[in-house]
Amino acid sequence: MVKNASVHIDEVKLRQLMDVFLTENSKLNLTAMRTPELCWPGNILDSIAFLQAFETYPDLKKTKKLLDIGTGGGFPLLPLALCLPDIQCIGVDATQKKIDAVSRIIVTVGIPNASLVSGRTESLAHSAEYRAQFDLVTARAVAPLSVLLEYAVPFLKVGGLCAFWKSTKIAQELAATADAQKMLSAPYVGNFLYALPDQWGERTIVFFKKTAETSSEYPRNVGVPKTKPL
């Protein structure tokens, strides 16, 4: 898929990940995709579609640390960690049960470059341990773009990228980010269109790039970005 030494797509390992995930999902409702027929395209293929964007956005190849916010059941975190073994991949989620389940998946499958943090992004982004420490922040099915920007940008180093999984109908949602882009110094730099098999159809990943340091006022207090988007 991508001619790059740092990308290793091992379908056997990805299938194992899916099987282990589905076992966990049967105990704790992580996703409605409860069968291999749904989980493979809807979670695995949808996650690794991101790898195709490496040729369109060369800066992605410089990534050393990735943060996946609202990681939930571990997508796109876990498939990306398997395919990008040289990148340190960290997932954050506020629900401890989900963190525990994904932790068990990491151990069972054996994904040494993946780890997890339990907490709210609005709080963690003000911690010196995480603020401005990442080259790439991802999010899939978490929140509207304007909210995602406030969650994600404070975690990025200057020059880092946000990558947000969305449907192709994003024109209105993207237009609503104009103020957030200015306030957070994170302009929209393009989107990557891809197609999943059969009825899944076309989707897109939207990219923003951090061009300056983030003001210490962002992100705002827990809950505020969602209720009062920039």
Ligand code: SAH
Given for the second form:
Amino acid sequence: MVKNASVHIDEVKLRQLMDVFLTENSKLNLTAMRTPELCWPGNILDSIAFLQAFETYPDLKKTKKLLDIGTGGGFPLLPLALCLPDIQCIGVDATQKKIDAVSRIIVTVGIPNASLVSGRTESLAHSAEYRAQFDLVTARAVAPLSVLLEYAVPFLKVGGLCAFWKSTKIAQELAATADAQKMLSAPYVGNFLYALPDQWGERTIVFFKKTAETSSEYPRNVGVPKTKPL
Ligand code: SAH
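Now show the form predicted in complex with ligand SAH, given that the preceding structure was the form predicted on its own.
Now the full complex is given, and it begins with the chain already shown.
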């Protein structure tokens, strides 16, 4: 019997994460959300909204390894790692100074199941250490959906899920993924609507499922997925 991932929301620890993040942010400008009033809903609540989707997508409970691509200042990576202590959570980003800042946050807050790798997804996805190793790939505010699919799907095991944070206006972006879904064998499986407090409004997390091995030609060379989306 495979043990399901437990979900543990500890508000005190999440507030501590926010405080440590805001201190790093004041030095490095990782995000425009510079105050607790902005950072709590905009980064912390937005990241953990995903946990509500665990009931809609029971496969998520089987996750052992999560990769957050373009993690930047550590979102959604760090709040998810705090709330999902059984899941090994790895963040990737191309900018070394962001990786260094997020490493300091991980040590200061104490998040033993979170770690980082510096580099471009297009390169890392061809290394045996990362290719086809993950049950779940997340991304927020990184690229359009068709580009995200090429970045993310090669990292997934067959049967794994991608979860992409978006605004609710995704119809056009989703329609533009038709070719990428076919070429990467990763059909759209649905989206999860959620609401943040007050004026933050409604948002959505878009899910795709990998149904077959990925051809070794994907992802294409660094920069190509973005300039010539599938
Ligand atoms: N996910 C974070 C940061 C978004 S900013 C948040 O929601 O707050 C987008 C980040 O993606 C940047 O830090 C950038 O360096 C990274 N990024 C974009 N394309 C990338 C790629 N192909 N490989 C690795 N990192 C990438």
